[in-house]
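Shown here is one chain on its own, the form predicted alone, set out as structure tokens.
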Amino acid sequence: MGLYEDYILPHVIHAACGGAPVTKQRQKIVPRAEGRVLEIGMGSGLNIPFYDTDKVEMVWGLEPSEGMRRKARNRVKAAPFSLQWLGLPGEQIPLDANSADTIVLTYTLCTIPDWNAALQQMRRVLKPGGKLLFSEHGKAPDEAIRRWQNRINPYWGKMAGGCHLNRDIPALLTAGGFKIKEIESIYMPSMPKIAGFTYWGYAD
């Protein structure tokens, strides 16, 4: 798996999470970010060209994937702020406390293995009065479609990177100490319903 993950997996995340479904979103939650801003899984960079320049003093890009980071090379040199590779997991997030005005998480906490540890560290390190803006596939509302997102999660993270189709969006930020203050949610058209079903807003 260390070819696939290294070499292959960082061109099918990235064509798969920079579709125009995928994009709108996108649109929809990085440009609110402000101050210092801690992006959880940069992945490929897809997020840069929707930070407002006005508003953001500089970025840390968190991102444990060496193959990532290499499909993000271009766009990290082209961003237009100062951009700051962090290269562990989210589990370990290796600034101080306090230190991001915001939280940019998209597509990305249905990845992340300890998803608790990462949520707590996430809260450790945002300001008081800071914002966790998210864009994140998840568990669908339909029994149907929920009991499809079941059978095929297994497999679907063997293939994706550890993702998981059926990941409860809501309830993951609210156990991870976070208040919901903002959320909408819709299936993302053009996408097949059991990885499209998509949480957006921003929680405090």
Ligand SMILES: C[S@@+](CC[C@H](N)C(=O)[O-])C[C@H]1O[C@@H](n2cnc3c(N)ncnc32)[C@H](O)[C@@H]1O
Contents of the next structure:
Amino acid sequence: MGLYEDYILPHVIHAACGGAPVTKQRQKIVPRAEGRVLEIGMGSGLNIPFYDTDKVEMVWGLEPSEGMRRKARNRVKAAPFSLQWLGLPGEQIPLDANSADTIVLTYTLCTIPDWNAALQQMRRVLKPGGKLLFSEHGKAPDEAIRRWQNRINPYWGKMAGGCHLNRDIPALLTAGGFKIKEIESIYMPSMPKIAGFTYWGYAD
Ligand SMILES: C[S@@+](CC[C@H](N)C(=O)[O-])C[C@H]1O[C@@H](n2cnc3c(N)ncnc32)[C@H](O)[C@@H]1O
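Same protein, the form predicted together with the named molecule this time rather than the form predicted alone?
After this comes the whole thing, all chains and molecules, with the earlier chain placed first.
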């Protein structure tokens, strides 16, 4: 891990993911989590304030980047529920099968290198009847925006920790074995359209 990824990128990601439109998206998804929750790519812990403590038993925060875990330290300390770090990537979830009631996936599927392996792992650890709650940016519906997403994607990934602008989120979830039960999408306001098309909902 280089100096940029370890010391600068966590601040960049925290700022980019902490804006008002993204925060509004978190509020639509995170309070729906219940029971034993696995958050994939917890980052700087921006979802922590939005968990409903009456519904959440505990949270596993899976986050492979030490720099991101460092950036999350204060929010983790202040978490009003038991939170356990898992310092591994989504492709290697170190939990038993059927251990999570809810999986929370926000703005991370864009970044996971082997998204299919990670989704297989999520399926393995999600209990029957459990829910995968997601809010993820990706492939835009407009051809002109999609062209720009495809053009900029290789450079964007280098600056943004491997984030892809153009992943087809519903198609990835379905290919990974999930059934989408509810989905909505919007261009988040006050954000560049290439990075702001968000899909949210739940799958099982
Ligand atoms: C754009 S950030 C989003 C962070 C957080 N989910 C949020 O909503 O603020 C993407 C996160 O995915 C993490 N990540 C990168 N590769 C990953 C992998 N293979 N598995 C799980 N998370 C990964 C990054 O370290 C980073 O914290």
